[in-house]
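In the form predicted alone, a lone chain appears below as structure tokens.
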Amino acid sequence: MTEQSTEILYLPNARYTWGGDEFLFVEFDEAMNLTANYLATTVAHGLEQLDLPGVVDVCPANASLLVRFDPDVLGGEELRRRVQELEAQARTATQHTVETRIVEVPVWYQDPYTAEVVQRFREGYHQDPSGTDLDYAAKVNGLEDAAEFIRRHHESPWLVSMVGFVAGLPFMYQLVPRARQLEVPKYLSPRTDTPPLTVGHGGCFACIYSVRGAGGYQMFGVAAAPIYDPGQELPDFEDFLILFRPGDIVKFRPVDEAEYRAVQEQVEAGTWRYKQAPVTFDVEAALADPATYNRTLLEALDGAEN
């Protein structure tokens, strides 16, 4: 394990606090790293195995975890003490690895709804009005152009660290190394529009829009395929209505328009089903070489059927 690695896998322990008398608080980390998701991940499966009586929800979230419960019939102290346990375990693992899928997401990039969207909000919402909302995160990004940031969003997998703000919406990390994770600031102000399936981005977090709704990501393209399934009318969605969850793992597939409109037709149909894949995520094989065990996560996707 390199020195780098050991110094972000082992974070100080969590900080726990209280919402009233019904929610505990568990923040591993102030900031999103890979390490302290891995923690909010595996302590929030770990609590939901427990099956506790008196817990009412377990939400991780990016680098924190939030457990709302009924204080009649689960003291406090007595969950605090139950996570603690939980942490320790994951902490003192003999591996950190979460048994997960990586999931082929297939994009039209540049398409014209986002587009169109786009141009109605400059003046008064955009750090550069005078471009495309992917001009401009090339340029924060010291790349040549749109078609570079492109390139570089969708040749790694990222990973799904919460699913949240509107029902079924994925916050994702990108698996590199922090000095090559693309990062765009949001909207100066949000958006009152955003068309449903939209690839957005703000900060160091890629996300799908689920619905359409308001927003202040900044858009590059359209899912060609639901995420969000309220009828469970696909076989993806069969066992639930939400598509991803915490720990999947993501790869963005560029598509032309012919490709979107057959994979919107198969959605109509009823017959599309998502390519992915079983995969074990290594948070130490992670950190130590991200390129190579991206590698490994892609060749698990491209042997998978669709």
Contents of the next structure:
Amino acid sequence: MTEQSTEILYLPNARYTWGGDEFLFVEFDEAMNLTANYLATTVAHGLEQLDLPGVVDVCPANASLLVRFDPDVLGGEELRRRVQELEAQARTATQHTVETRIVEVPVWYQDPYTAEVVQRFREGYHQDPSGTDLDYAAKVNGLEDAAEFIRRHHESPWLVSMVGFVAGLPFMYQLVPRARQLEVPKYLSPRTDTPPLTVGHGGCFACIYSVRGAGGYQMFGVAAAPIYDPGQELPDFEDFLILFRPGDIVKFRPVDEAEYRAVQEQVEAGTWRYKQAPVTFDVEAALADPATYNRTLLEALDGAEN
Amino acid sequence: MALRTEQPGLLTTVQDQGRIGYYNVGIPQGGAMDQESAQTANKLVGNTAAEAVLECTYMGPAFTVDAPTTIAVAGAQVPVLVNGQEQPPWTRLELAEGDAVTFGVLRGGARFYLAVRGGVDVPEVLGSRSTYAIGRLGGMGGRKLEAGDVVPVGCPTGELPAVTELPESLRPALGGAQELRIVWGLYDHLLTEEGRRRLVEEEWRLTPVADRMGLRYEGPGVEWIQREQPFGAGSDPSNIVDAGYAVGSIQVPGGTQPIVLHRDAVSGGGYAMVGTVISADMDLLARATPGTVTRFRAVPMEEALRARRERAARLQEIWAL
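Would you generate the structure of this protein in the form predicted in complex with the partner chain, following the form predicted alone above?
Time for the whole complex; same chain goes first.
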């Protein structure tokens, strides 16, 4: 049966504000949703295309856009005017599509690496020190057990809605209606340690920790291959040391220990490549009928060469 | 030519003017936190403003030089000793092969900058030599200095300036209370009137939690408006749907301790920013030590831009020496 969404594409009025004398901030919506993310990505792309002297960094986020500029070269008011024009263009467009790709990310759920760190940060850090992060996530989402949570986590694709925090860390938003979003609180107090490539979750967002360090998201598993390669040793990183871009679509694929080790061997040998395929992401179609639309996305991935 | 590190100091890193243009993928701008002091040190040894220097935090390194070398130290008040003899601060120093440089105990400020004629010559990564430790990029193998490190020095490109010492009038005042000018904005509307008042009218004190990522203050706390949180933002009224962080912006997780983000801050996250320290006052922040009594003063954008021009003029004056 097709699952109809209650959400539709809408184009809210953005809120413009300043971060001191060097940052323009545009909030497309207070709440997380696909439309606001589409606007952030689209306006960011348009601004990059303009290549305005004085624009230093264009940082699209989940539902907002941060632009760093040099006020000695480009006045803030002039920048705001240009961004507002781009916003108006995005609002009046008749098609709302983004040219992007779908990438398959193998994940070893319930792995021993994150399990060890989960055990180290219970009392004083976690809402439910008696169980694991996965048990807790299943419970707060009203699911039967960890296995059901894991299934829900990888059965539908995710949109990379923002890249940042630390180098190359993707925030991901699951392409399902709001009622089916997996939501989990962040840790009560952030951990001082998170294994690299941990697949985490906080609020409605999944993330993959690109590097070892502090973190507050619940930990579910570990991705098998790097998403940040400062030495640019793997072929997927030939052009740039960071894998993900806002607008990328991610499909998690559960793997067991044997397959995890096999991927690691390919990484070691320098031969690992992510399975991926180009797709045109259509926001209206995704919102109108997520289940059907997700199947088209996954078909594109199935047809990809590994 | 190189500096041979005997002791690394507490936190000594290679920094330049920063890595601009990769914030959109989570790589912070980095660079010397006190740009004015770093540039002054470069000026005194005849470098360009863009050369990499060593940023030394609280406790300096100890090193010897393997060839005649010209150095200058600027920033925090620290005794500079060459073969045990104290040298004048903010002054160009000529070292002979085998000379040993050590530093005494800081008397004011938090960070000082060691420039060496020719610049610290580590490879550029993404257009900068700055150390980004979490991402293992830049500097000495992407990390802070360690004992035994041999810090490479480049070839001089410019003439030595006539000036050998920075005039007293151009040296920053160190220690004492600070006033940091901020521009309201970003998510300040999520604070109550009283919360906004407290931020800019009460006194705040810098805690020991102050590093290249951010500086945390204690004080009377602020108040958030109670509201139903938007979807995806998280349950605390200080939470927002994760967004990009402006450098210099102030966040107040839970409403208790304001944190001012500095040059190595994470590029985004889920805490509301309620204002931003103006670009002209970011060097001042870098000089604050724990306990520093601080007032945040809200200024209109015109004043932020005027302060920016004044700072540029002061730097120009230093470069014109």
